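One chain follows as structure tokens, the form predicted on its own.
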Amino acid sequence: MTNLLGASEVRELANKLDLKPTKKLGQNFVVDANTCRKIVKLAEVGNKDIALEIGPGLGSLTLALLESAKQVVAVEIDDRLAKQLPLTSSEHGFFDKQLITLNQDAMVLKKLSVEPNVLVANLPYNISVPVLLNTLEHFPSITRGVVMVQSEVAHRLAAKPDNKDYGSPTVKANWWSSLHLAGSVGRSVFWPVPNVDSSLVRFDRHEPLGSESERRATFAVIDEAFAKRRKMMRSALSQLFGGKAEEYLNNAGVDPTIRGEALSVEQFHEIGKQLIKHNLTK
């Protein structure tokens, strides 16, 4: 095994870079070498496989995934930690072929000269759900995957139908994969150290539920459901389906009286279904 990054060795890479992490962009490094062992092993990756990793930083998980996989394909937004990240990755032993850098924003990451079929990443607070979505949306080569994310958003991907942390980023994600909480990460463990406490989801992919312009469809009635989640779907979706929201539940098979929080992704699915029929979709 290498030497991963220590706390010492990341205050070093950040002085020799004038880094001063920024919450903008989310950066709150690992700097033990424990927890990206323990992520890469949740992960199940092994050399075989192309691991996607989004935002890399100064590449304390990177290197984790370097010992395991076959490549490591690394988006990082920050220029300075693109360019460093191939010569951290280079002075801890790694071939250059093992590790692709790209200089880019994963927001809008829509094709890669590789196909990764894992994705392991520490997703900055702030866009962690729509970089996941995104991920998941425009890669079905990635077949799982393990994400570190603030506690508060995991207990949200990871939440069942009913549950006050139920909401449209949890639906949305199911339309593509199961997910579920896979541990607890301390604060300790980065620098600097966070005031918000982090978790890891795994999550597993399987078939779309149906086509893309379902998906579409089926996502529009999330909005509107969440977006007025206190009030019964027939209300919530009135102005989507043109006032008439209660019968095209009930020929969803969905009571118009529930609340959105209640329903699963079939059920959306099936309530996206009839937009599509009344030609109601924009």
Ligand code: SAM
Second form
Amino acid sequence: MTNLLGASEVRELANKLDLKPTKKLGQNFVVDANTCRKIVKLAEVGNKDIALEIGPGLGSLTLALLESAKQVVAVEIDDRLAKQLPLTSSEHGFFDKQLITLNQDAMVLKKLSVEPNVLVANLPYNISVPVLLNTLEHFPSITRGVVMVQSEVAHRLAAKPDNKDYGSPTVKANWWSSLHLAGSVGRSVFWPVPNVDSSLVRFDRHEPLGSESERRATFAVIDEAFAKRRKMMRSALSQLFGGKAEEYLNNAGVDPTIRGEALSVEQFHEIGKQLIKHNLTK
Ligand code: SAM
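Counterpart to the form predicted on its own, namely the form predicted in complex with S-adenosylmethionine (SAM):
Time for the whole complex; same chain goes first.
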């Protein structure tokens, strides 16, 4: 089996590149091969899969993916890391054609030359939710994935209604997929050691709940409901629905006195449809 990166090689590579990991880019690199293999296994990556990895960094997870996947598309914003990655991969015995490295910002990634079917990533923590939502939105070919995020965010993504962690990221991610917690990861597997805990989230895409215009309307309702989280839906949505929130919520089959945190994505969808029906979308 190919050697993956360990603590000493990660340091050597960082020294070679004169890399000082930055918080701004969420640069905490995994130095433990077992953690990387575990993530790949949880995502059930096999030799027919094309994996998308966002933020490959020095390549710890990338090499574990290359061991199992047919192909890996790695999107890295830091040009020094993006340049080094193919070298590291070939030094570890992988073929050039198995890895596509792109020096790009994953926040604005909308198209790729190949169609990945699985996302596996240790996401940069400060932008993990928008990057995940962007990927779910623009890459329908991705049917499942495992992402490592800050534990607090993981609990939010996997939360169920009527839970303090349930919020806009949860409901939006639920538009495309079902998510659940897939384990926690100790701080000691990272260099530098982060000051937050990390957890894994597995997602599985389901059939889209509705059209793109319905999604946009539903997301507008979600934003409004969670911006006024403590308010009942009839008052949280009063502006959006031009004073008719109570009537339209009733039409959607939703109790107007309920709070957004108690509603499923399907219920938000019904409310979103009312927004379209009454020409209230922006
Ligand atoms: N996958 C590596 C690992 O597990 O060791 C590194 C993970 S590190 C938490 C996050 C990586 O994402 C860093 O390499 C960072 O440079 C990169 N990154 C940060 N913002 C990014 C963005 N907007 N688009 C693509 N990559 C980004």
